[in-house]
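Encoded as structure tokens, the following chain is the form predicted on its own, with no partner shown.
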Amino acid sequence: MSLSSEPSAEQWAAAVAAVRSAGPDDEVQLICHVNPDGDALGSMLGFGLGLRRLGFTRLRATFPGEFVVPDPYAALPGSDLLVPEAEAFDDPRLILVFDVASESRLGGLAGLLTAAPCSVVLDHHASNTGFGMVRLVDPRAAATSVVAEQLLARLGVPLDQEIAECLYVALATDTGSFKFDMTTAAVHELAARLIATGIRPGEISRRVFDSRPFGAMKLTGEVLGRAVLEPGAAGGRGMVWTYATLADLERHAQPPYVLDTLIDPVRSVADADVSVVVKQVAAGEWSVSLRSKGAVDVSGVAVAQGGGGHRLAAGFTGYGEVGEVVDGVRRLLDAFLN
């Protein structure tokens, strides 16, 4: 399944009513994806906080797998709503997934979905597969922030400092510092609108995007100085790719997640409009990033292999050696180009 247009009036007013369905003591469920980003956390924090001005007393943040909440989010307003998988209410009365594109990447969590008697989706991604009982998918959005701020404002939550201070980190770190194509009048309207709560926003880039253990460092030089270059790839528009093993975090002793930026510095390369890194998860097992500076649509590429993102930026879940993933991307990208 793929989206194209935003949510419709109907299904705004579904998704406030499920809200509404629940009252202030019943259970309420939020979750978002494995390894969660900015995006993920910050929406989710931030409308779980705008449950709570509400009078919702019975809430619960989670995402699945190992419970490490990345450095640069970790002193997010709401962080006390955030449990470990395994202390996720059993049988919640309302389920509110952010940032999610698929069920796959719910893992173990995904069994709460058809259990609960409601459940609402708040995404952005065009591959969104259409899981859920009400779904507010807009892929039009910058961030899955900008689809859960319009819901909060359809409740009649005011945007506070803290609350801002959630979806302006996540609309900061899926806009990339607000340079990526999607950065919209709109999205400039909105974040000036968070400011205007009283956030310091260059106290938060300070934190979010600019500070790094020296190992990280130490570790994305390394990975970066592996980077290989294939002009020809992408049907001659270039592709840049490199690879990142358990045994490289080990070695800096550094956390999976000082690699999800990675991507960045990769993607800078001017000689290749597609970019990929691949970062090791298990034996057998890479967790792939993908990016594109407007020539290829890459979400094909990720959703052919499983996953899902955007035409500019997109991931999947891929097995074998290394170079059995990268041959796998480079030879989808010259199947859907040629």
Second form
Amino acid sequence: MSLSSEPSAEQWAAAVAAVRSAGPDDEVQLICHVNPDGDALGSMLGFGLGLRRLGFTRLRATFPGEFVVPDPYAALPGSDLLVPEAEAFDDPRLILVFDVASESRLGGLAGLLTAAPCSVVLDHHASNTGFGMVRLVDPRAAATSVVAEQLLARLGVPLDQEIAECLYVALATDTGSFKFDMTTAAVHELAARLIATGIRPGEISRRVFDSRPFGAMKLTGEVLGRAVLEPGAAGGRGMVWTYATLADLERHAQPPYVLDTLIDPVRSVADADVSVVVKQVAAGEWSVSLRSKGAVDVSGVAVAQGGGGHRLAAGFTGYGEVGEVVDGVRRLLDAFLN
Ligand code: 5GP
Ligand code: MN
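Taking the form predicted on its own as the starting point, write out the structure of the form predicted together with ligand 5GP.
Once more the chain from above appears, this time first in line as the rest of the complex follows.
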């Protein structure tokens, strides 16, 4: 399924009804995607705090896989809601899902969603596969937190500083600090309303964007040093790529999430439209980040490889040697452009 429009009035009403159908003592499980980023955690925790303000008492938030919250997001308000995947409610009354484009991004939690009597999916990926009972998927939204804020407003939850900080982190990370194409006037208006609660954007940005261990900087230097520019790739629009292995992480004693922002310096290379970072997850398994400056729909490449994302920012899991993974991307780019 490919979506091009925002949720309908019926879908908003169904989402409000779904939340209101649960009582304050019902178990409500919030879930975001594997290897959560700022939007996944920020929209989930901001919404969780909103439910707390509505009187819900049995709230848990989780994500599949290893229970590691990246340092930049460790101090987010509402972090007390977070539990490891194994401690999710067994049989929640309501499940809310944040920033998840496909069920594969739910890992072992996908079954919980299928079994739940009621589920609401909040997302903004055009590639969203259309799972869950009530779907609030707005591919024009700059972040899932935009959708989360709209649902909170419809539920009558006023913004406070804690909710605002979560939603602001989500908005700032998914817009690349208000730089990407999705950064509309409405995005700035939302940011203004969030900042008006009294949150400190400078302090938040330093914590989220401008703070990392020395080892992460050294690792970044090495990985960027081995980048390859292929001017003829992507139909002559150019591709720049690099990779990082588990051994690289180990050598610098860094956790995998420090590689999440590595795509940013790579995609800034002016000589290439397409940028690719291939990050080892396990032996023969790689998490691939794709970006385009506009000439190529990289979500098509990602979807063809079993992944997903947005037109200009997408990803998938690749298998084999790093060279084979990059070969696959190169071939698909050629296929899409010819
Ligand atoms: P990133 O490169 O920052 O990890 O991801 C870029 C975009 O692609 C995000 O919107 C993310 O949700 C999506 N994405 C990344 N990896 C995958 C994947 O394996 N499957 C799907 N469906 N989407 C992905
Ligand atoms: Mn997002």
